[in-house]
Amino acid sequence: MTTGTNARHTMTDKQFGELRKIIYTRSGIHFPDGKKYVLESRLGHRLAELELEDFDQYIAFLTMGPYQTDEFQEMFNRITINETSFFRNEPQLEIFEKEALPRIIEARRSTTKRIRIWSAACSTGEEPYTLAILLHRSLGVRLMDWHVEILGTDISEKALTTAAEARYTDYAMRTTPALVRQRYFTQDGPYWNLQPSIRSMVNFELHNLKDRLAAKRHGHWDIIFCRNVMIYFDDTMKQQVLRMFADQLADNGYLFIGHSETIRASDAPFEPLPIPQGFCYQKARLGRAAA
């Protein structure tokens, strides 16, 4: 049996096919034919840790063992890359702060005075906290008169644990403006702790984007962020997610996606904002209902 942290486990095409099917069924993430080496390299050390001889044993452990739910979380943490930071993609955030948010505020000012924002696949929390800071900056003292809900969701329990702690390294802060650091964070050695007033604006919840019923329970959102996630989905999964977002967005609500993503081929009722580098879409009021 091959053990030890330096063990090299090879994956057959059959094992790759079974494993990527499990991953797709559980998460919607698609590993194309040319990505076998990714799973092989990222999970090889895990087999050594579990003292398993090959990927057949690992697949059995993942699907039939008493710890299959926990192991899926462990596997997911290893096969995904949580690449994020505060204030990532500044031009897009400026559109959120200067275009989308003011329109939502104006639309809700004389009615509910309620703003609801969903950060889907939020990883370790930098994105929803960034949105909270921008909202705090936009409303100022008027924030007390508004009911604000910001929800960050992710499929990774490990990422959400980090998010809830709101304690970050310099790497997570690398795109954060100096004035924001001074106003909303306190430095503690190598870490940056988020101000409690901003931290309390965001709630976190475990959520799989394949679960439309769970999303439906939260009702409608004014703004949804889902950036750099759909690049891991095949066309079928992407369509399902976009239709879910359309269902959960209020009329004329806004969807922000990643700069490497597009929804042009989708039948979901979204119209792009004519703003360069915006990657922002508005739900059409009279658009077709999602399937």
Ligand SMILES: C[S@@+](CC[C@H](N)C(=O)[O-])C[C@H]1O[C@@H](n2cnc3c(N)ncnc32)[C@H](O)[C@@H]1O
Given for the second form:
Amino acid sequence: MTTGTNARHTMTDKQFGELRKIIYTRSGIHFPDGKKYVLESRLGHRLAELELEDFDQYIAFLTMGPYQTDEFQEMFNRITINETSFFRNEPQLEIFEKEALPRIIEARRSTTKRIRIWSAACSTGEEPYTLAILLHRSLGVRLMDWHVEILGTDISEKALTTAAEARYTDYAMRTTPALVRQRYFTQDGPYWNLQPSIRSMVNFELHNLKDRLAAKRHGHWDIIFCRNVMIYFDDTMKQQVLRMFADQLADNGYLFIGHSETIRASDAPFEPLPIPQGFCYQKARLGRAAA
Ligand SMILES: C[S@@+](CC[C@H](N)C(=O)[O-])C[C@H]1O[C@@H](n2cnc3c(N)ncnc32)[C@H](O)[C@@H]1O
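For comparison with the form predicted alone, provide the form predicted together with the named molecule.
Now the complete complex, all chains and molecules, led by this one.
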């Protein structure tokens, strides 16, 4: 097989089976039968860059020797789907802004004045920045009296690098209301730069949703957003992640999931908010787990 950058590397079914097992074990991302072409095309270029002859060599490179950690990172940068946008699914964000936030603000107003929000699997940052904008809008000048923490995490280091830059193209802005664009961004040629005051409200960190211990280190969150990632997981991984979210949510904390995702099959203690299009769950008190 040739190894130039235009080389076409073919993946055998056996190689696909091995690779998807390795990927699943590390990340919970499940590549179903029929998705071989995705791995083949996304990793084919990598083989060419590394001047490897075939996927057997790549699997060896990935699993043995001193480069494996770096290569796993490189692989996740390439195989993850980072599709997102500012103000994605507005009806759901309205529930965040009009239901969840006011309740938390009311509960903390005369106590800790602390709000902690985790955007898990945040991709290139549009989701946590959207939440920061909404929080800024809700609290206004009162924001300075509050201790707000918003953390965006993802398994893709490449996506997080983009997030930290806070500089976006029209594509990222496609679902953003015009007023928000005017108020919170400055245009710079083809880019939209997010206002530094919003940028500074969000921290980013590399995190694999398989890593329960790292999640534990962060303590309890009032709100967790984890949208449009569980679709890539199988039921076992989904269950693990949902239990971890239940552990890491404060009592009465809120979990927002993607509109095409469901947590029905999980035994994690969440109760759905009775709001259509909400895709929002509240952590149930002990002994009141949702069916
Ligand atoms: C489609 S994006 C969703 C972004 C955002 N939450 C949204 O809904 O707009 C899915 C993200 O999940 C991340 N991801 C996939 N598996 C992950 C894992 N095991 N741990 C952390 N992030 C993961 C991917 O890197 C990708 O950025």
